[in-house]
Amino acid sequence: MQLLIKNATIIDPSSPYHHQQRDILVSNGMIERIGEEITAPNATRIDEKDLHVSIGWMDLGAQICDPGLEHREDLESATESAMAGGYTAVACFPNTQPTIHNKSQVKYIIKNTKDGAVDFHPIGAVTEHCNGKDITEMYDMKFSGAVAFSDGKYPITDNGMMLRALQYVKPFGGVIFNHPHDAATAHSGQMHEGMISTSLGLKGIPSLSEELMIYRDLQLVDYTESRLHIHNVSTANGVRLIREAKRKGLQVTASVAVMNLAFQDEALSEFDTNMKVLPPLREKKDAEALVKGLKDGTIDCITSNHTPWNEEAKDVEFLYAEFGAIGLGTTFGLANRILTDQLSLEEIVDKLAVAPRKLLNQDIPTVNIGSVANLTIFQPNEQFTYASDMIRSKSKNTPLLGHELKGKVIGVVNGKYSSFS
């Protein structure tokens, strides 16, 4: 099989063709030629205006719901959604039924996704059933293919458990992901605590609930000299704490959910349950601090925070709606729209493709002759209105229907597998 991509601008600092407009010929999953005016009569041809090609993007911490919760999402629909969003790799959280808390469950994910255009990398649970009580055999999971360890949507609240987890992974260079949300301080909050929550009569989630946990985790990292990833920071003070930790030389990385870059708490004024997410949408000053954190390297990557829910979990009164929205298919279009004047296209691609692999110690693909083709093909300046027929997830809980996005994904190539819109 051959694929010919015509007149594409290559975005890959590791490639000798970075920022150059070239044809790319892919044969049997390998980049055979990069040049001008390449001809290949039998090749599938991709020839669109303003084509760009980068290495394939990677998402961190998506909820894929398979096994056990396939009515919300399964591996097939998660693959379709990821491809539509330009991803060739997804590191998935362990919040399934059964939980990804042993090597058998790790192997289940790898085995059932190995033949496709999207590589799924399991994140193993830190505690059995993600219940915060008994630590898992992370060593076994690591050498079965787990790329990191986390209780996913459930924060590790026990100080001793977090300490032991960091100590456990240190000998083999593992990394602990933690979602910084202290439920006791949040106290059944429904949205960010502030003027908007007060005016709406809703219980608020104070910024303190995030910042207390970030502070605790950074102290434990300093003590253990281990590795921590703070998953989806949302507050200005949280960004400040992480920046200071990095200046001290702590082994800490951080991500931000695209929704927290794009929206603030005022977006909940109409009680749209699809805007009810964790971390909650906060204030303008927080969103500005998050963008600044991306720009100066405090925040390493942008995530989709993909959390599928069936209709019954969202089409209810706001108080009873679950937290979360789907995002794999829209992350680039939303991030590219709001960050155009703040970050270069190269910087946005780095946050989506390079940085996630670096923090997981994964091999980073390159756009070069002789390399395995791991590519995202896109039009960064194409503007469009997001519509329901564009959703590839089983779940439809997105607040972005009718919103203008910027940046259309044409397709992905991952070795011998490819998909195009």
The other form holds:
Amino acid sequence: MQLLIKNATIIDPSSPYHHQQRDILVSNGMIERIGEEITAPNATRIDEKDLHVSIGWMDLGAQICDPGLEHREDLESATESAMAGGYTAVACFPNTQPTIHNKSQVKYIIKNTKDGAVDFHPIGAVTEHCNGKDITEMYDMKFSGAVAFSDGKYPITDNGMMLRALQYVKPFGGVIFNHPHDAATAHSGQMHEGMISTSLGLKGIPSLSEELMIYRDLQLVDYTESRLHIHNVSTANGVRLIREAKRKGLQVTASVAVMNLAFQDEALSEFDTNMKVLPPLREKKDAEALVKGLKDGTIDCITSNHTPWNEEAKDVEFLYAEFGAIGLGTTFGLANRILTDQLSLEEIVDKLAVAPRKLLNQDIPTVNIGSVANLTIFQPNEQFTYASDMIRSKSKNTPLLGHELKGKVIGVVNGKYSSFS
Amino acid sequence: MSQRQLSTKHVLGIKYLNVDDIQLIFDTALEFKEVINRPIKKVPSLRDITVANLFFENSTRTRISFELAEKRLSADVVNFSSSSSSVKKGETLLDTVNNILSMKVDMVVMRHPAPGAPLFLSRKIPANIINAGDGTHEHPTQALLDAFSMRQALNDDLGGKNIAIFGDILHSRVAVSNIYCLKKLGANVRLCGPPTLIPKHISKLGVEVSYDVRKTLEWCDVANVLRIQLERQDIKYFPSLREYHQTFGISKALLDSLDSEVVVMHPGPINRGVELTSDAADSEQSIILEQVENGVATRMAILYLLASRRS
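What about the form predicted in complex with the partner chain, after the form predicted alone?
Below: every chain and molecule of the assembly, starting with the one above.
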């Protein structure tokens, strides 16, 4: 099988063709030729205006709901969503039923997704059932294919547990992802604590809840000399703490959810439950600090924070609605729209494709002759209005319907598998 | 009655009303206050209108006040409360309300524990909705009757007047609506209570915060004392009712020691001896029972004005 991508601008600093406009011929999953005016009569042609090609993108921390919660998402629909969003890899969180907390659950994910254009990399649980108490067999999971460890949407609150987890993964270079959220000070909070939450009569989640957890975790990393990924920072002070920790040389990385770049707490003024997400949408100064953090490298990557929920969990009174929104299909279009004047396309691609793999110590693909084709093909300047027929997830909980997005994904190629819109 | 109309189809919160709406409600309430003091208290204004009172949270006085207002206007009234409801069987709010609307209800008065629930419902069903309290968000009819009562007690409009709200601001739906209403009417608002019961960012709504009851009483023309919402406190916000009363309670002796006479209000039900002593609640300067009377007139005004928009 051959694929010919015509006149595509290559965005890959590791490639000799970086920033060059070329034809790319993919044969049997490998990049056979890169050049000008390539002809291949039997190849499927991708020939659109303003085509760009980068290495395939990778998401960190998506909720894929399979096994056990397939009414929200399953591996097939997660794959469809990821491909529509330009991803060839997803490191998925363990908040399934049963939890991904042992070797067989890790293998279930890998085995059931190996024949597709998206590589799913399980993030194993740190504690059994993500209960925050009993440490899991992380060695076993690691050698079965788990790429990192986390209790996913549940923060590891117990100081001793977090300390032991960081120590335990150290010999094999493991990394712990923690969601920075101190539940005690966020006590039943429904959204960011500020003027908007006060005016809506909703209990707030103070910025302090995130900052306390980040501060604690950084102290523990300093003590253990282990590796931590702060998953989805949302506050200006959180960014500052991470920046200082990186300057000190701690082994810490961080991500931001695209929704926190794009929206602030005013978006909840009309009780839109699809804007009810964790970390909560905060204030303008926070969003500005997050962008600055991306720019200066404090924040390594941008995540979809993909959290599918069935209609019954979202189309209810705000107080009873679950936290989260789907995002795999819209991350690039939203991030590119928000960041277009502030980060170069190369920088955005780095946050979406290179940095996630780096922090997981994975091989980084390249767009070069003789390499395995792991590609995302997109039109970064294409603007469109997001509509419900574009949703590929089983769940429809997105606040973006009717919103303008910038940057259209044409397709992905991952070895011998490919998908085009 | 006036030919002027409200700018909104629903009364979901004070934040959705403009000053003209508020003034129109006051003017209409004044007329209805005169009506309910006549020997024949009933008028036929809502004769073809069916109103459902949906109370998903306990309420006695607000429910009775609405029911009386509806009956004085000759509306057909159906009552629903969560204690006798299918809500406990797992039915959603939307299903419950749709079932009731299938019985051709024109207006819904709803109290619900979830902030924003009336707004959620207004997007789903065609009836006019009056918010009778949604969690700790708004209680617009209470704020309107409070402001109406303040104007009558002070015999003046509220521009430049100093209004203090005492007590459990954090768990109160009355506080936010009161703040919006009083600020729209040009009053100065100061809140007073223990820091654990005052939302951290409340001053961004344009109010002052004090922790000193005496100084606040010395400053204000009206003291609106809120109920300590023990039932909504899932964790302890202060150590004991005894210490609360000692520190933040208002007594007649305290009122008498002030240089000027402060109007005392309370939305009820009063925790006597906690936020307000009996001698203060029952004193000459208390207008608590007038608030109740004005509540019926204000709710009649709102029902009437929403119904007149329908025609």
